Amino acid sequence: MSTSALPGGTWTLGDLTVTRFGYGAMQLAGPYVMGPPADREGALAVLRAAVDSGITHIDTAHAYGPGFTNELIREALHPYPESLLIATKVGATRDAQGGWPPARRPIDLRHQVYDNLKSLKLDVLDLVNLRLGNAEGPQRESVAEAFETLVELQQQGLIRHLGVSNATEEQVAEARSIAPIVCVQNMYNLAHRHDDKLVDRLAEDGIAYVPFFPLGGFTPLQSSALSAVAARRGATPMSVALAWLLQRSPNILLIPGTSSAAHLRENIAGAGLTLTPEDMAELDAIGR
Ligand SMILES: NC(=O)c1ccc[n+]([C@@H]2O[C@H](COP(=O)([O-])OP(=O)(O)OC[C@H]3O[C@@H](n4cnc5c(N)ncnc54)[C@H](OP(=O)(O)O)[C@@H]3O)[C@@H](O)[C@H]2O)c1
């Protein structure tokens, strides 16, 4: 399939233009997001089935495992495809009991991003996005000491671009005063709908609005007005959220999670359909 076949055709991050449909590796690792899949061969079937499918963004962490979602896609993809972009964050750290502590201060940060072109074997990290806050949510903090510290990796040549992730709009101006993002990763789907007036803002400034969850994550997305919109086009509640969220603004970038080859595959069909003025009508008052 070439990338233009895949739904919401591609937008352009920094100098490195990727489909709009990407795929989120969160899921590739074991429980909780904690050691190796249960499931090794079939996560590996999973990686290599969304580059044969032309998606051209993948996103990832090294806290993801920690180590064993970007090691999956190093055995799977490495030596990558010259079109594929690998983002990736830091700013979290893992416990042993899963959480997911804030690593923020300026040596975690190095080591993460050290982290993350070991276990991807890369010597430069194509995106790297600056992951704040906590499992809450945002939290109301100064990024400046922490995003300078990425801004001076990347000057050394280790970074490409830099996103933040998890980030009020307060965040995003800070970074953006300090240095050029070319993306902002936050909580977003038909029914948490907080950042609507961020994704209009950013759209103007050409910068991508990367929803996590777009599927409601751990939590499927369920709404009756969802169902229903379903129902009558024939296709699955989750076709219609990712199509949704395609149509909702051009800067919106897909990374749909799953461990699942052919759910892979059932999203890209689905996430095609197109939804008239009266079903986006219906979808948008779920989450106002
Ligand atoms: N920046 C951050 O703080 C942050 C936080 C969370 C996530 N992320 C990123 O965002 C990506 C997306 O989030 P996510 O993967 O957690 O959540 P998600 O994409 O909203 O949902 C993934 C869940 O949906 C299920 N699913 C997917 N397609 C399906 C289908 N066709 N039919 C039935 N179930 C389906 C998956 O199960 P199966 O495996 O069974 O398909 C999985 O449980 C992650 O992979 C990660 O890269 C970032």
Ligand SMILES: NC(=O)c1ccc[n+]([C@@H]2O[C@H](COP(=O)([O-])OP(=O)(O)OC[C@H]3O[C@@H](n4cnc5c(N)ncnc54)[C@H](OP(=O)(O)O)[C@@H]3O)[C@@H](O)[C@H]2O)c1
The other form holds:
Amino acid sequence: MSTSALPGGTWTLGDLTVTRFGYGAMQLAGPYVMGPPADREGALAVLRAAVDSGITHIDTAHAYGPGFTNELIREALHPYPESLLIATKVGATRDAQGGWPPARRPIDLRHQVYDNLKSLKLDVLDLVNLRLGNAEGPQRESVAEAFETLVELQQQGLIRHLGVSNATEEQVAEARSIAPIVCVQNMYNLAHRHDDKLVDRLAEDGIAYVPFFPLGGFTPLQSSALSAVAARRGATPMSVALAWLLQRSPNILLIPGTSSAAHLRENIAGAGLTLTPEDMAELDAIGR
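Okay, that was the form predicted together with the named molecule. Show me the form predicted alone next.
We keep it simple here and write out only the one chain, dropping partners and molecules.
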């Protein structure tokens, strides 16, 4: 499948063109994103299926596993196609209980960048997102020291492009005052619309917005409204939610994750659903 056959077309991240429909690799690790996958061959197969489908944007992190997801990507896809962008994250580590404690001291960030380079077998990371806040969500704090550390690594030639994740609007602005960013990766979906204005402002400036948890946090009432539109269109709620995101704004890039090649193909087909203006209006009311 060519990139033009994927829903949403393409977007330019800095000097790199990627498919708006991408793939998030977090689910390839074991339970709670810890340890190896139960089905290693299946995990390798879904990565190869993603690239074979035309996807040119894969999202990962050394913290997934930790290390196992990146190793799977390396085994399945290295040497990487020139068109493939692998985005990774730094700013959090893992503890023995499976938690995600923040790790944003300069020494922590340098170690994480080197870990990603080694586990992915790369000399340069295409895109590194600085993960802010904690597992509860964004937290108000300065990003200057951490982001300046990544800028130094970028100047050393280890990172091509920078972004921020789990960030407040103020943190996005602070990061942009230090160096250019090409994307913001935050929680956003039909039920959680707190970043609506940010999505639009970033679109005006040519910066991508990459939502995670496309079906997270729905109340029963909101879920019923989504299911009603899905039933009317003969589609699944996930398909409608993904299609809404692609049609919400041209700078939104999708990275739905799955450990199944068949489910990956279902996600691609579902995201290609064309929603009518009436569908969009009804769906827009869910998160208002």
